[in-house]
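This document starts with one chain, in the form predicted on its own, laid out as structure tokens.
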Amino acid sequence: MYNILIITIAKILNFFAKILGKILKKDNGNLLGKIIKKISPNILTKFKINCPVIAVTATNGKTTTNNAIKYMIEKNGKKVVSNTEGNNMETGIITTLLKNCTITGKIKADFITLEVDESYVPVVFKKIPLDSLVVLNFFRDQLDRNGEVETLILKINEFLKTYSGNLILNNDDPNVVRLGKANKNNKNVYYFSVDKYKYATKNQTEAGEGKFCPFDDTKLEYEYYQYSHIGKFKCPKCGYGDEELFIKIENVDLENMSFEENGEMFFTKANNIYTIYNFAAVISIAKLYNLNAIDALKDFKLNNGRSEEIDINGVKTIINLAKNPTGANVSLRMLNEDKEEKELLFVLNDNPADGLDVSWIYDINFETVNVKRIITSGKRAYDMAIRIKTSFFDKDNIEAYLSIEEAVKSLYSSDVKKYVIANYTALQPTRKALLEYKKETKKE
């Protein structure tokens, strides 16, 4: 009876939250969960879940991968409950389940897919069942909130010591592969990899974390780097990194947006290497659950600022999220691989959700950026402009605006191709400003 009462209260609150959200034009994806968790701290244990729960965690790529998995499963005719808006902490997951449960707490679905913040994996899955966990990567991110990468890895590793479900790991990230050794009795560990692509490098050219074997402290040897510390590595002493592969992506062709897996050709709407890694995880899930991924990946496109392409009055514009050095460097890599003339808008905030310390911008490779002009905006527009100036980029081609509207207006004073990079809290306001500019100027 108590459980029914709590869920009834949640349903009523959700009804009014929807109305408020429409009035304020704001998504309060965590609010319901925050309120109900205060009333019932163990609400997650009250849900009745009788279907596979698939979770995705990582520093970068959680939203894209989770949403692609959901899309792929739905393409196979199944009903899926998922936190597709990216509310990935405990309260966001509570909100998702409350919105999709019956009055008795039953989740009516064939699958539940969840994007989960790295630090919340042990918290959430001590309370709800977990069938499959995908781990994509670990990079340095928001040190003032998360601490060093090792701290997060150890938290998840401790949880995995008693976990015996499916564990799907990126074999090209030395920080991830080690998790497969957490529980020696778990026979359900699966590794995926992406073969060397056109722009892979012999030496590491971007900031990265995985340099030493976690088991004997020997320096890892790399055959090549795809980006950051992601690549083909091996410990020369113990052989760490030489795992049997469950999925291997080959013949990556970014120009034609295609790749192969086990002799099958996949076509996608993605032309960047890090999304190919996300899709390798999707294919791993498809194989585990006997689902078809080819048709889904051909159509899947995440239109929320993650490698999103939009047309602003005839000007091709690509928007991407970059909340840490790796995300920014991968975005710049994608920009540099594009041989067309282009300009860049980089928007940087320092709100609590972003991390208050923005010193990470000095690990961004602006020294190699190939653009005609760079505009900066956001709360830390001038910090970003100074960082770019220190990279010896022509100071006459750097513009800084605190107002995103002014920045966007200046950006479209020319008609060359645009790239837009924004960090976490800047992403959606920037996307909104771009779309509003498109709407306003179209009337003129």
Contents of the next structure:
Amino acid sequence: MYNILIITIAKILNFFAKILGKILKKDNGNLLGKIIKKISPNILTKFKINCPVIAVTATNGKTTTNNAIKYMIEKNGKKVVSNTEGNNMETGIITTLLKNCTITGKIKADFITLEVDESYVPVVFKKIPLDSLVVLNFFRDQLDRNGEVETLILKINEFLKTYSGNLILNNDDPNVVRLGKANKNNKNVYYFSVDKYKYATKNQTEAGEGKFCPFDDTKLEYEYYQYSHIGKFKCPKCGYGDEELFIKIENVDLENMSFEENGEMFFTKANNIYTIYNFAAVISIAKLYNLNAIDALKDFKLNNGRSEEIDINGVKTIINLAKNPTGANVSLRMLNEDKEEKELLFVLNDNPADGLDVSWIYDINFETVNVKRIITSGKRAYDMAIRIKTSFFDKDNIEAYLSIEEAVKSLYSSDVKKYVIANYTALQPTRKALLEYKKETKKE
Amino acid sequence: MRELKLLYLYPDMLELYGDYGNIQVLKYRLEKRNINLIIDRYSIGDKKPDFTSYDIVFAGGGADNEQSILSKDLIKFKDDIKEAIKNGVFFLLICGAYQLFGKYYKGVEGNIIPGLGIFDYYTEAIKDRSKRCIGNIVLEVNLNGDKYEVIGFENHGGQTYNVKNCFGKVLVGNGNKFEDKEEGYFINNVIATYLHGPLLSKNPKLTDYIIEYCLKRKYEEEIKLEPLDDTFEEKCREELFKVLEIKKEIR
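For comparison with the form predicted on its own, please write out the form predicted in complex with its partner chain.
In what comes next, the whole complex appears, and the chain from above leads the way.
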């Protein structure tokens, strides 16, 4: 009876929040969960879930992968409940489930797919049953907020010691593979891998973690690096890294946006290596649940500042989110692999959600960046300009503007192709400024 | 062409907070003045470096685990490093490296990582893991008699005690300990500090102080550095002073 009451309150609140949200033009992705959690701290345990729950966690790629899994399952004719907007902490997940449950707390769906913040995996799945957990990668990320990567990995490792559901792991990240050893009795550990691609390197070219074997502190040996510390590694002492593969992606062709898996050709909309890894996870899930992934991956595209392409008065513009060094480096990798003439706008904020420390921009490889002009903006526009200048990029081709509107205006003073990279809180204001600029200049 | 030689210690282990950027900034400000910077790297397993043959030695901050692995290696060079400091080689030590040059680092569980013991200070981790000195920090530093505000970012759980000559007075932020008035350690040719940012990126005068010191020592003559276009640096500093002072008033 109590549960029904709480959920009723939630439903009523949600109704008003929707109206209020529309008036205030504010997102209510966490608010409802926050309020209800105050009233009923264990609300997550009250839901009646009778379908498999699939979760994705990682430093980078959570939102894309979760959305792709949802899209894939729906293409197979099933009903999915998911937190597709990236509200990945406990309150965001509560909100998602509240919005999609009956008055008795029943979730009517064939699958629930969730992206979950790394540090919330143990918190959330103590309270709701978990059928499959996908772990994509661990990179350094907002050190002043999250602390060292190692602390996060240990948290998830602790949770996995008593977990015996499906565990789908990226075999090319030494920080991830170790999680497969957390529970020796779990027979449901599956590894996926992507074979060496065209721009893989012999040496590590981007900042990364996982240099030492987690079991005996020996320096790991790499056959090649795909990006950051993702690649084919092995511990020369204990052999760590030699796992049997469940899914192996081969013949990655980024120009034609295709790859092969077990003899089958996949055509996608992804022209970068890190998205191929996300898709390898999607294919793993498809195989585990006997679903088809080929059709879904053919047209899956997430248009929310994740390699999003827009046309601004005939000028092709690609927007990409980059919250940490690896995110920025893979974006620049994509830019460098594109041989067309282009310019770059980099927007950097230091709001609490971004992390207050901007030192990480020195882990971005501007030394090899292949553009004519770079414009910086955001609260830390000048820090960014200094970073780019000290990489010996000609300072006369760098412009810094605190105001995003001014930055955008200057960006389109030429009509070559544009790449836009923005960090977390900078992304939506940047998209907005771009779209508004498009609207304004169209009228003229 | 003139040149300076820099030794970069443990680049694969002490590289967590973008501290490499300090070398990048040094290189930039040297090369814009037609002075070459040669960078040699040393890490575990490499041939022992000849510390006294360098003009600058640099080391940064790393993850806890990696710091305890390398402390054993570093201690082998204690006498050579002492000799180099006596000789006037410039040492720039950030965060973890700052701690490693002191007597010891005592971890949360009471475990002791021995330091080089070259300086008298020592560091103890705060018991509560969630408590760290984190945030933007501004110091007032004395560079050859000139006062200069040094801007950076601190992120450390360790509390450093018994520092004889601090690097600077804290204007905004914590310093060697929670709500301390002093930050870092500074003698003529050693700067040891918690400041990331990276330290040199927002403080061109500090970078030039180090460059001048090294050139003077190497070429034994008065050095007048050619001024560079520091428009971005000046605007960056102005903006941060503005933001941080507003925050100071709210406090």
